[in-house]
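There is one chain below, alone, in C-alpha cells, taken in the form predicted on its own.
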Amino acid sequence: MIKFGLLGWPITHSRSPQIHSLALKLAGLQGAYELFPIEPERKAELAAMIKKVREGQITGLNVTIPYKQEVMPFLDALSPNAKNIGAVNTITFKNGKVTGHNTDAPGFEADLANNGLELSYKPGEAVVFGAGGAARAVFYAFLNNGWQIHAFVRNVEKSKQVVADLRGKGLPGGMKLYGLADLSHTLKRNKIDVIVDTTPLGMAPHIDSSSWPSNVKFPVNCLVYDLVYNPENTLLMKQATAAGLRASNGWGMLVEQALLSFEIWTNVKINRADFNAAWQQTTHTP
C-alpha cells in the first residue's frame, strides 16, 4: 500500500491528510497519508525518516516548518527549483536517489493565476511581508517571472542572507529589503500590483493581528493574498475588502502544492476542478 506523510512541528492542524486522501480516491489508488510530528528537540530523527523513504517504507514525504531546510543534508539530490529556492517541501525516492522538490512556488503561482494574476503575462511589482521559509517560495515565483519585489521584515539584518541567496541565482526579477517603517514611503514611489503576507499573523487562534498597519492606505487595484487559510477570512483580507480590493487566503495554494506533490509521487495528475467538486461534496471546508 502507498504510504505518504507530513514531516514538521506542529502539524496537528494540517489539512494535508484530508487533501491527499481525497487525491488517492480520485486516482483510484489504495494508500494512506500520515502525520509525522517531530519536535525540534528530536530533530535527530529526521535522518531516520529519510532512511524509511530510501528503504521504501514510506513512498513520499511532505515537509513543513521548521524542517524545509533542515532535511536537505540528508537528501541525495535536489530538483532545480528546490535548489534555487533553498527549501524542500516534497521528498521522493526514484532512480536510486532520495530527491527533494519544492511545489510551494509553482503552487503559489498557480493559485495566483486562479485569482486572475498570471505572473508570466506581465511582470509587475509586489509587496511581500516576511522572509522566512514560506517567503522563499513566494520570492522565487516572482523573481523567476521577472517581477520586482519589495520585501518588508521586522529584522532587516537577519533577512539579508535570504535576499543574497536568491540574488545569486541569476533570476530575471529584482528584490529590495525594507523595515516595516518604510512601507508608506515605498507605496508612494511604486505601483504595486499584489500584496502577499507570508507571516503567521492572523492565523487562528491569533485572529486579531495583521501585517498591514491600520494607518496606511492600500494601493489601488491590487490583489491581496494571505498565505494563512485558517481563519478563512483573515483580518488582512477584511482590511483589503473594506478598501475595495480583491483578497484571497492561502487555501488554494495549499491544494495546488499538494496536488503537485501527489503527481511527483504517483505520476497521476489530479484535475483541480474535479478535486474542488469532490471536496465540496465532503464535509471539509477550508
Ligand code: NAP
The other form holds:
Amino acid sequence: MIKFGLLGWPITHSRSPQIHSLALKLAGLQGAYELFPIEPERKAELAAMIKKVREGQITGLNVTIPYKQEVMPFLDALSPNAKNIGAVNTITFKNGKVTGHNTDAPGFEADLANNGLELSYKPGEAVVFGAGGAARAVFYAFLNNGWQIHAFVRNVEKSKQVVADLRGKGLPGGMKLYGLADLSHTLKRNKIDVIVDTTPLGMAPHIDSSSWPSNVKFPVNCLVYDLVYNPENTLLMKQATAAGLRASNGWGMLVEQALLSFEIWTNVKINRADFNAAWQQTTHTP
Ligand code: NAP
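Shown: the form predicted on its own; wanted: the form predicted together with this ligand:
What follows is the whole complex; the chain from before opens it.
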C-alpha cells in the first residue's frame, strides 16, 4: 500500500491528508497520508524518517515549516527547483536516490495561471510582501520567468540574505528590497502587474490585518494574490476587490503544490477540474 506523510511542526491543522486522500481516490489507488509531527527538540528524528523513504516503508514525504531546509543534508540529490530555492517540500526515492523537490514554486505559478496570469507569457513587475519561507518559492517563480520583483519587508536587514541567495543563482529576473515606507513612491515609479502577499497577515484569527496600507491607492489592472486561504476572503482581497481589482486567496496554490507532489510520487496527474468538483462535494471550505 502507498504511504505518504507530512513532516513538520505544528501540523495538526494541515489540509494535506484530505487533499491527498481525495487524490488517491481519484487516481484509484490504495493508500494513506499521515501526519508526522516532529517537535523541534526531537528534530534528530528527521534522519530516521528519511531512512524510511530510502527503505520503501514510506513512498513519499511532504515537508513544511520548520524543516524545509533542515532535511536537505539527509538527501542524496535535489531537483533544480529545490536547489535554486534552497528549500525542499517533497521527498521521493527514485533510481536509488532520495531526492528533494520543491513544488511550491510551480504550484504558485500554476495558480497564477488559473487566475489568468501566465508568468512565462511576458515578463512584468510584481510587488511581493514578506521574505520568509513561502516567499522564496514566490521569488523564484518570478525570477525564473524574467520578472522584476519589488519586495517589501518590515526588516530590510534581516531579508538581505534571501535576496543575495537568489541573486547569486543567475536567474533572468531582477529583485529590489524595500522597507514598507517606500511603497507609495515605488508604485508611482513602476507599472505593477501583480501584488502577492506572502506574510501571515489576515490569517484567522487575525482577520482584520492586511499588508496593504489603507491610505495607499492600488495600481490599476493588477491581480492581487494572497497566500493566506483561511479566511477564504481575506481583508487584502476585500481591499483589492473594493478597488475594482481581481483577487485570489492561496487555496489554489496549496492544491497545485500538493497535486504536483502526488504526481512526483505516483506518476499520476490528477485532473484539476475533477479534483475541484470532488472537493466541493466532500466539503465546501478550503
Ligand atoms: P515565514 O517563513 O514565517 O515568513 C513570514 C514572512 O512574513 C516573513 O517575511 C515575516 O517577516 C513576515 N511577517 C510576519 N508577520 C508580519 C507582520 N505582522 N508584518 C509584516 N510582515 C510580517 O512563514 P511562511 O512559511 O513564509 O508562511 C507565510 C504565510 O504563507 C502563512 O500564512 C502560510 O500559511 C502561507 N502559506 C501559504 C501557502 C499556500 O500554498 N497557499 C504555502 C506556504 C505558506 P519577519 O522576517 O520580519 O518576521
